[in-house]
Amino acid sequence: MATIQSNRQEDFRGMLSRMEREGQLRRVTRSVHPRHISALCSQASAALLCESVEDYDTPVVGGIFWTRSRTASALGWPEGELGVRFAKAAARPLPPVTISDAPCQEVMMTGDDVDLTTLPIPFMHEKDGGPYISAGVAFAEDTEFGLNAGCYRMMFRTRREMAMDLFTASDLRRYYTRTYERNRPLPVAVAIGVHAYEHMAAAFKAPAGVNEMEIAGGLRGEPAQLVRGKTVDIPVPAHAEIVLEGELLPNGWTADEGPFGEFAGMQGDLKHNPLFRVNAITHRRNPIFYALQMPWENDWLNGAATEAACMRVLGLAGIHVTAVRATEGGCCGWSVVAAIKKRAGEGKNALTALLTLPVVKQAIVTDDDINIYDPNEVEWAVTFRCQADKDIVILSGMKGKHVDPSVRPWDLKPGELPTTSKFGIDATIPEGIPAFRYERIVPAFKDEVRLEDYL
């Protein structure tokens, strides 16, 4: 990465006052507890700033990716275009670069003085462990596989260590478990309120070996500054608003952990994961902190990675894609809609190439005279265009997740994967019928009069 000087890049604070000036981001001024965040973030119909928080000096922001309208804001895009945007943009990466003077690193204490109660940490749902970071960025750089940023929750302990989620497979559990096997902790940094670009980036599941951040300059379209942090030789996003340097502890998966509200929208089961002990903690002055609300915010900042890969895993199949929607009833990846300029036998391709994507569990195909964002055209299209013994594909054995109780995780050995069956409806229009049998009814004369003239 090229060393620079600091330039004006829109960082998460510039983020927030444009998502504000769009009506999608509400200010509350009157002071708040910070155990009635959640509350109030999963009430509101725009993202919240909390300006005032009982007993801290800083103000907390949840809800910002709470919807796709509000995603969409975040990231200065036409909702209708996430999948398309982000699949453009995965395409062109952009190198990061490292600048000398970051906001990000304008406060800093270390050693003793860490004290993680200085931070409005809440208490976001009614069976959690105890008070959770959700919005932590981590980074960790490695030998073979170099820089990598990901989205882990962490469980408060104590007031230098947090319990980090590494349970299931991921390049920071892969990191970590070669340090592990030689005794020795792994170097890490997390950032806090990091912009919408940086942070999708991190959520999406890059093949190991791809820097995130080179996703996040191509979400950009200019590279993503970073900075090498104080007591940890790891870059982090320059303008991050809290960044907390430290290490994971050579405890292996030992401490417990959870349960915490799953991003099916589920209460999760207590773990056992490895210890973060900061060592560190710099931020902007007077800094933002982010609590990212479950589940709709870790949703939807998967929801457009998974739209872009339905389109790539459709392309290379040669299927011409007009249309794909992460739904949000499948929690924005488990169940996705497809509509397809179809050829013979393409509706039953597109399932079987949907399906092949680890995360997504059920898949619909239709034509694109369907608008799939209309839940009820999508229901049309499977009643009159789909015959269950002929356009339901299932496909069994395939790669399971734990949140997904229907897999029955209790059952498994430990360190075991679950499978699970997934399926797919072809509601394009069938082979040797005509699309004439499908003409919508039009009002007669509809283009000859209007209804504002009679009224």
Ligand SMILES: Cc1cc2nc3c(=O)[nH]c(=O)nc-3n(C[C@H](O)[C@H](O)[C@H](O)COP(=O)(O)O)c2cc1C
Second form
Amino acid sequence: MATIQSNRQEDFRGMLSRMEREGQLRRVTRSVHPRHISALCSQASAALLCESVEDYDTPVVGGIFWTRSRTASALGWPEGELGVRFAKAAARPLPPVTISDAPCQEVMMTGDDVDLTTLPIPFMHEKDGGPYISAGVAFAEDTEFGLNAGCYRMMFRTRREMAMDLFTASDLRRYYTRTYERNRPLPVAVAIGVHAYEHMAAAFKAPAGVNEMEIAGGLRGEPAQLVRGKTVDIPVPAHAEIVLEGELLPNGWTADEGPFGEFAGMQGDLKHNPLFRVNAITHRRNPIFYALQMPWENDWLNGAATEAACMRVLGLAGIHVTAVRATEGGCCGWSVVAAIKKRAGEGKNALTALLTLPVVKQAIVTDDDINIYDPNEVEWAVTFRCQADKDIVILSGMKGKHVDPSVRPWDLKPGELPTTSKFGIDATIPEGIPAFRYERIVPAFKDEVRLEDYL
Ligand SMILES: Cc1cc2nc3c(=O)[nH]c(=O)nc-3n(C[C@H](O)[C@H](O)[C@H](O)COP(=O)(O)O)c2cc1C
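Provide the structure of the form predicted together with the named molecule, given the form predicted alone shown above.
Every chain and every other molecule in the complex is listed next, the one we just looked at coming first.
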């Protein structure tokens, strides 16, 4: 049975333990085959810790960030404050500290002992190209830009090799391209099973040169603790469950990778990507393997940053925003709802500001009396405060994304980028209509009675 103990600085296990106490994680004691983990997680109302995994000694956890409430629980934040807290943390980065005696290096395997088949790497979705490590956080250094952390999926290929998805523009791709052009490998360490603070910071698209582990410190409220790798001189979270040390080989974009279930909820295509060769595996005693579940765990790792970005652009547009919600149906980024204290015209200003964010494709703006966490209230506002011919903003020819089939990416010429149209709904009370026209029904004498006194 996996023991979960917390350390002085809350680590992955401490986080799981707290989630369990909050009813956001359940243990499965019956033996589970790795190929059934995704199916079980997709049916569960909490994250699952599968304590006994057929043919492996390592327990597997999945579904940690599957919903807003689990994400909030992992972070230890109130659900309604994901964006606000993320924005504050990103504005107050804290440099990490390096420690020497790290739990993630309690056990070490090198040489012939390095064998990825000893890890319970699951086959996750019906049409995947192979088993995947979905929760890897890759760390690499560049002489100009310094330490970089990002989340990158990897498909199992051999006992020592995984194909890593470096298809899209990213800092790691930029680091790799530099070494690839010199026909040299890029040393990389991949941490599996890191705390939500480090995982979310790595998922954040920080500009090149910004050390994501400083943002992790901001999220934590204390410096993230790192340790230098044993065989690569790269720092990784000291309390990670498992670390794969190795190098991205200079084979370029040649190895089959995919298909894999993508973050937009659709099955992706076969890609060609670089190979990650693993030269050492270090781990904690009795490690826990984390099988991150697509698409919602990937999406919620971005949701707080999207909400923070929305608040930032609305602030720059001089708008008093009271709440922002990245919606799950919009994969926690493509669709957002914002509540504002409106002055004349600001419903449209707010929409235009939100739609300039690269990922946001649709937006709804309401007044601040609407509870934007309740989809029925939002629909009510759209129904009664919006006139379609005046209050829907459509912007066309904006930057789109290949992953969205509605932009027909297959029609593009090589190198051509997709464009998209976007729309926003101004569901604020239209200018000129007095507020009393929207006076809500209030039950008579509502403050005199409480239901629990009658049940
Ligand atoms: C769970 C998860 C998996 C991801 N997998 C990939 C991936 O395989 N390839 C990729 O290019 N981006 C992937 N991303 C997005 C990047 O991690 C994200 O853009 C990050 O900011 C990149 O960091 P970097 O530019 O500092 O390297 C993933 C994000 C998450 C949350």
